[in-house]
Amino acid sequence: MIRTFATLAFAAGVAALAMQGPAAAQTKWSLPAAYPTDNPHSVNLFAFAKDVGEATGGKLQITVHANASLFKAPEIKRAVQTGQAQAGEVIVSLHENDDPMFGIDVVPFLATSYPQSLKLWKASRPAVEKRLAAQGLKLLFAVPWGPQGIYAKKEINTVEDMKGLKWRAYNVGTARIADLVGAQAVTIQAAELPQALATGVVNAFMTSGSTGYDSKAWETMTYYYNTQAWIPKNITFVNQAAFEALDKPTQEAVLKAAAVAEERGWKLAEEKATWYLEQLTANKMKVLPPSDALKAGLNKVGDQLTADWLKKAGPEGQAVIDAYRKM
């Protein structure tokens, strides 16, 4: 027993000495995210974490907590600001109430294709970075969702058909759509959507093909109208103080991996967008283009939402949109 204890003590001493070497410099970050592990956004985050670990020789280890397992979507940004987590990923429009610039990518029909969306991101990124920096956050990268369409249990041929629907809202824009068409807005984040659909809390919503796939929308919904209203983005960011605590080579490794993640994420999103719609069809959903009447009605809603956004965003918002349109 004495010999065993001595052996353990010796091993502990060796471990303590080892901790004074390279392992002592090891840093661990938590990165909460809101979407399932097989969602393209989560897949991209896992690849980003792996890239950082490899580039730093394990000096910085990032653990991705997918599917809102650590913090719910609305809590993630605040958790990173307060240091409860070192990094995080959120759909940026979730925080439009904090600042209108966070909602520029959900202004309907402003950017409806991936090339347009990328231009809009390049035009708006400096303003978004500035606002995050003021909140103690450093932007790392942004990745888009698929174009937004309408899921419904019943046929929707005009905006009047949307009146009275229990409409899932996940940000300011989707809640405002409900107001304008006479639907009842119910705030539901992605992780809670499957249960909300199963229990009938909502019977219509606007989101991407991937979120419809993740929530198995075909189990409760019949129609998907491919309106391509906008292409929202998720942003990944880090607590500024946590980033500054890293040595220079590690900081550079994080930024390099972030640039790779952004490029990979945009490519993956575009590749998967069509696949997700094919999966909806394969699961017996009716995937349809919007009727001319529905499209015209949604364009009017879009005009109103654009006016609302510009009123909130002011001259700087107009300047960003002007810069985007000149690209």
Ligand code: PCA
Second form
Amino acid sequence: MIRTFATLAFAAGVAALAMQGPAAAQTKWSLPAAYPTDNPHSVNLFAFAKDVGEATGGKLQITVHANASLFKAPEIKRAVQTGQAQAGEVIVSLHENDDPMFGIDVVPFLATSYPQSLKLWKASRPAVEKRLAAQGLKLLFAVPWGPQGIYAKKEINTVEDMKGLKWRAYNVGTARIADLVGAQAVTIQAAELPQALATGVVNAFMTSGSTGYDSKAWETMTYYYNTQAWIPKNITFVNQAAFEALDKPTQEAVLKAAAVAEERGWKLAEEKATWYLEQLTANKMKVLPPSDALKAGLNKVGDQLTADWLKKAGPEGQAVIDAYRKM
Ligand code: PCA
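May I ask for the structure of the form predicted together with pyroglutamic acid now, the form predicted alone having been displayed?
Below, the chain from earlier opens the complete complex, with every other chain and molecule after it.
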């Protein structure tokens, strides 16, 4: 058979195309997230997306939509479950009503330092993973916020001083605190917090130094009480089917970048926690330790919340806490 140069070249071209096949096809994921672009959580997500892009030679391209620009915080998990987005990040305790295990990291005063919080994460991770898997989601990584303190317009020396406050809540636990101290809970996610502060919808709230900084709390608040009540976490997850549709090397690249992101995220959070409190001081807020009376009152509130949680979470919840305490 005589082949001309042209047919040979054509055949080679077809073969090259065939070899690229589905393996070389580019996959695009969107990853909705709910916090500002310069918040450490978002910074870490951008780095994760970049790492995945590089490790896969551009085969998997993840676009992070920070600042609740694609979905609002409470909608992100469902959006990923239903495949409207392939991946997402959310503060896991926002879904404590789905399952108490999603609220283990906001049991007050259970894990208040980063080393404790990391232990609690290690102890609870399998249970959290299992529940997400049952909802069609694959966990990628979890990253902590700063320890939670109280922002207020007026001085707070006891839990009695919290009575009647217009208290911004972001999850079940923060709303329940309002109930227990006689404050009025208003649930507002971080993306809407600056506006809620500006319009006076709330005059106190509990969150980290970073969310106080992100929402310029000093423009309306005077006090920050460093109560270190708990360290909540964001989780990043992917739609299980979207993950399974990737070829093996790409799946491995995602998991590897996720492990790197988890480590980087914990480091970043711890490094910046003090810096954020310094920014509150620099902006003329009074950053104070809680008084002994306030501490004692909050401990009582914490005991009640812990008892509530254990009742909801049952023996499996207790088992995770026991495992954590043994670590
Ligand atoms: N910032 C988020 C969640 C916890 C935190 O520190 C918020 O206030 O909504």
